[in-house]
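Only one chain is shown below, in structure tokens, and it's the form predicted on its own.
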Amino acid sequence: MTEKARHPDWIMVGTILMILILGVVMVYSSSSIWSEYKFDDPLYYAKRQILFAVFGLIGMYVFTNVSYHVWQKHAKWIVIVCAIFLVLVLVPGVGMVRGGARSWIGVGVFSIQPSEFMKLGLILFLARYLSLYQKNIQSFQKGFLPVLTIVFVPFIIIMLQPDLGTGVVLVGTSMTMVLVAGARLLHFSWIGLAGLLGFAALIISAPYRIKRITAFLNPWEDPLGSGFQIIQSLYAIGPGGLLGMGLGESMQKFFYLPEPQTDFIFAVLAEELGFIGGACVLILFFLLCWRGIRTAIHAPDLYGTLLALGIVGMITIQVMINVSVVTGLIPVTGITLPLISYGGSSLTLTLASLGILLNISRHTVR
């Protein structure tokens, strides 16, 4: 095994770029007409989008450039400012209210998402923590349940928001990291059963989760409401076809799909580029997950296996819930696509993400 740092896996930096670049066209092509009509400016959204690429690429070329192991040093100190903006969010006059959810803190004309830069600082940690403990993983009291508070307690600070899709993906990269450090199965089984109880508890007690299980398994019970996202998206996706209407001819974002360029940018994308245009994107993002499990594999340690692994799953849970949602798998989360789907915290983030993931790459045993 050598530390010593070659060039970054070309491939994944190639899948990124593309993705990348399709995702500000897409932005562009599905918030055009609603950015005209809000703000008089077809490339509002779209001129936004640039920037904050141009931001997270600056931060993923940074980032590649930045041995991963100074993430090691400071893991701890990172989650727990992202906690304390995390908490910040929940305080009146300082979180921003936007869809029902208090998840954004202002910052001059821009916003940014706190709980987007915790998934990222609790992977840091989580990856540092469970490298160092792993001989504890197997024993419920002194590495299970540890790990599990150390989750459970941002995970219950970004539900009172409240966020579940963000939520999800917190818990779901969370055990992933978990599992693959030696935890033991049966554990998971007692926590999946408790899981799925509070899960259930969560949509019992709050009636707009409720509408959308129910707008899932019938949205024409309500079509003007509960059930209006997911039944304009299913009209987005099927007159697409095979090839698609064409870029930029979609029907869906002439104010039928409420801001089409973020939850739901893929209906959009397979509305005009169709099942081959979809396809090609999941083929990609296929390619990315590919690449980074390659590098989690062949990493010199098992903080960089577990780093990788985590920002692997992060991104690869995102994208199915997503996309799930979007086509009407299961019910509306709110959660975006990354690296397509507009927004500047997800975007930086993700991309600076992908910049450690490349570091662990120039580092990997080949």
Second form
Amino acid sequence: MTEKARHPDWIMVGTILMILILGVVMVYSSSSIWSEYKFDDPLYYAKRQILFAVFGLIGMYVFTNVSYHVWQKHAKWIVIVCAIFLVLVLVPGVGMVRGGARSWIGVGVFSIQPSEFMKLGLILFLARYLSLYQKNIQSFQKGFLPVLTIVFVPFIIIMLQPDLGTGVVLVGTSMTMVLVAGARLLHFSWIGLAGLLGFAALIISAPYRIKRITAFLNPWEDPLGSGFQIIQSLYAIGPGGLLGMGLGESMQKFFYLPEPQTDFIFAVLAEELGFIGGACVLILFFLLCWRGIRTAIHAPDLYGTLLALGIVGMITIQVMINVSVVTGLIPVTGITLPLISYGGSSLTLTLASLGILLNISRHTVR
Amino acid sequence: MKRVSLVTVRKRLVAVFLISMLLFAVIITRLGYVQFVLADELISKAESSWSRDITFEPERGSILDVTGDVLVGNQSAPTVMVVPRQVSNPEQTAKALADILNMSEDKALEHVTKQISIERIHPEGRKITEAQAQSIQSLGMDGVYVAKDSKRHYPNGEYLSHVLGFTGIDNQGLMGLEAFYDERLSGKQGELSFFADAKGKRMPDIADVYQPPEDGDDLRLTIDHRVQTIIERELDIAAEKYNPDSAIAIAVEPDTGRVVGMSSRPDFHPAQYQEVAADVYNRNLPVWSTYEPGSTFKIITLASALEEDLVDLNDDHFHDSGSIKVDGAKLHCWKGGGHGSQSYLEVVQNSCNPGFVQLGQRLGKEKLFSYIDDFGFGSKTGIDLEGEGTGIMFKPEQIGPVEQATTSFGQGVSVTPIQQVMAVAAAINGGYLYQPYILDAWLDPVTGDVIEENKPELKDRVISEETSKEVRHALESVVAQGTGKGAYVEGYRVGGKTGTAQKVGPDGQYMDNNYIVSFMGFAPADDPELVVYVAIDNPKGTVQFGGVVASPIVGAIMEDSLPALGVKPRKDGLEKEYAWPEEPLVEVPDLVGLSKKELQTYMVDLKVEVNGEGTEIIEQTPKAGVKVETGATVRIHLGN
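Target state, the form predicted together with the partner chain; input state, the form predicted on its own:
Expanding to the full complex; the earlier chain stays at the top.
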């Protein structure tokens, strides 16, 4: 094990920058029409996204140079602060409702999504917790159950907003970490079963989710209601074909897709840049995933392994869910495409997380 | 507790990596599936969601008569459209529109401010006059447009209304020929398609697609306006004179089945059809109504008996005692006391019921009904008009000797006027049963060239030329010497048969003093060019006899129509017999002492003028036993 940190994983840095640049271009292209309509300024979203990107890149650079062990010490406090904000969001008057979910906190443009921070906070905490108590992980009562509880509490709070997408990413990321930490597969099959039952209960409790699921099976049954978003998304992707309609030539961004710069930005990308563009983005994310898991494998300690895995897992799961939703593979779940969708909290936090990942890559051993 | 080895961690990391690789592969495959396999379907759906169509209305085809005269045309009737987004001053615009279109300002404002890309002001702003359109255009208001539109124009008013039918506000055919041939008359809508954003704004830089409208074809009818005008005139006169419940006239070319004229009363103006009861415009009586035909049906019995060689009109004789007994039932002749001894030609001329019962018996049940079927009764003629009736025949198992006997002289069966006309046309044209039709040809609306021509359709050969000739001769003598003298036209050899049909009332019994009187005529008898049927339902203030009411109408129609159609007068026809010895004179019955109610059963052949008040007849002029002409007036005084 070397004490001196080496250079970060340049392939990963290159991949991140390519995705980021493509993202800023796509935010501009997809949002310009709505942006002009709402703010009389086609560059409104693009300018802000560039600002977020610069801010995020600074954060990434800083975190690349902060030893990831720093987070190990403060993980407990970080997760507690995140949890406080997460609970505050639920208080009417403090939390703000956007798009049907009470997920925002703050004033005007300076509003953040605490659930985004909670995802990273929980990863930091779990990496520390699992590396410290790895010896208990194969025991259900001493290892598995306490970890489940730690994950379950923020999950429930996020589901109260409600924000199914973020909740699923949170649980998915955590479970991947627990799996790699060495938990018994038998325990997973139990929670898998419990998860299925819980999922069923959630759907029964909130009828709008049922509608989303039926809409996904046949969106044309209710083209103006529950099937609206997926139909508009497919109307963008389908005509894209192999080469796309050309950058800036999307038809669906002309008010057909609501808010095309956020959750459904991949649809506009596939419309303008075609299958080639869409596949390139997915391959770039796969590259990121590969470099991330490679970093995890070569991390100098279990903490570094689990932290790297958590960060890359969070991003990869989010990409998979987002693209699956947009292409109609799974029911609509509100979730952004990391590094590409418009959004300050999401972008800065993702870049900061990647900074931590890059720092781990500087300490890898062969 | 066993410690988890680093090897396990690495193995699981590799597993996670492999699973993520698999999932990425699935997602890329799905992306390809949407962009390549689903693409075609999605593109067409997406394009229809992107494109906006402005429709252009085609011009509806005109309806012409056989000579090319316009029966139904189009008249410019613009429609006001508003594009609310472009209206700069909604209140002022609404006020101006309200003034010109005679609507309330609130309603106008509602249209002007509606959240819609294009709003049609319905109904006040539709089919407006040229003057209204001009005053709207002269104001030059933003977002207000006057679009070209048209409405049906009927140069002849009520003329031929039941046949022509009418259209609704969207120029869609609702009744008559307008409905029957709606598709071809309508033409095809044209459209201008352009891509628009989801807010309806036209996309720049994408070419529009313009599909011009295709105007509907012009419809030329077999109707001849010269004959139709005569028919309309005669029905108007009859309606004025007799105030009937209804009246029908049909003129058909017997050698083809072409309908030359058709009308009925009550009628209506097609542009104001809402002003009459639905029953009036819904029912085209010449093809819709069914009733017992009465004596005109005897032509069928006669033709069948002649075809089967069962009677010699000149040599065979029949004695009419005034009634005939069939299976225990006594069937009366219309003439009290009977016609005495007659040749069968005289039986036809006198329309003697017992004589026809005898002919029916000679034919036998099977033959009689088989001929009736062959002549087309009991099934629709297939004329290209809406709402044709079928009529009601006896079911074979219902036919006993009495039903057979009454059918022989036209009672107990129920038929439509058009069925009778076509059957008689077959009886006098050499035996050819044609399908009647009214569509002569489809014309190109621009060039007027014939696109498609309708041809006569022969359905059946019913009797021989020889038989047909005998029928013509017998029927010519009915007009010249018998009950149909009113239809006699000098030089045109009119043949025909009167009919006085009984009507079944709501109680299922025959009604008293309420008949459908009719006449079925054709001319010239040597080579018939026209068959004309007239039926007047319940004429008032007259003797209800076909010979009195209907045959002069047919005569008048023939007299004017035949020269108009260019039919040459004949020289060798039968002379009209002016002094028919028996029929015109009727003995006045003794009415004194009868109640007013009882009177009706006695006064079939005479008119009655009532004076005074009361329930009992105390005096009459002329006195009982005096012989007067049929249709003469008897004055009575009432008292108590």
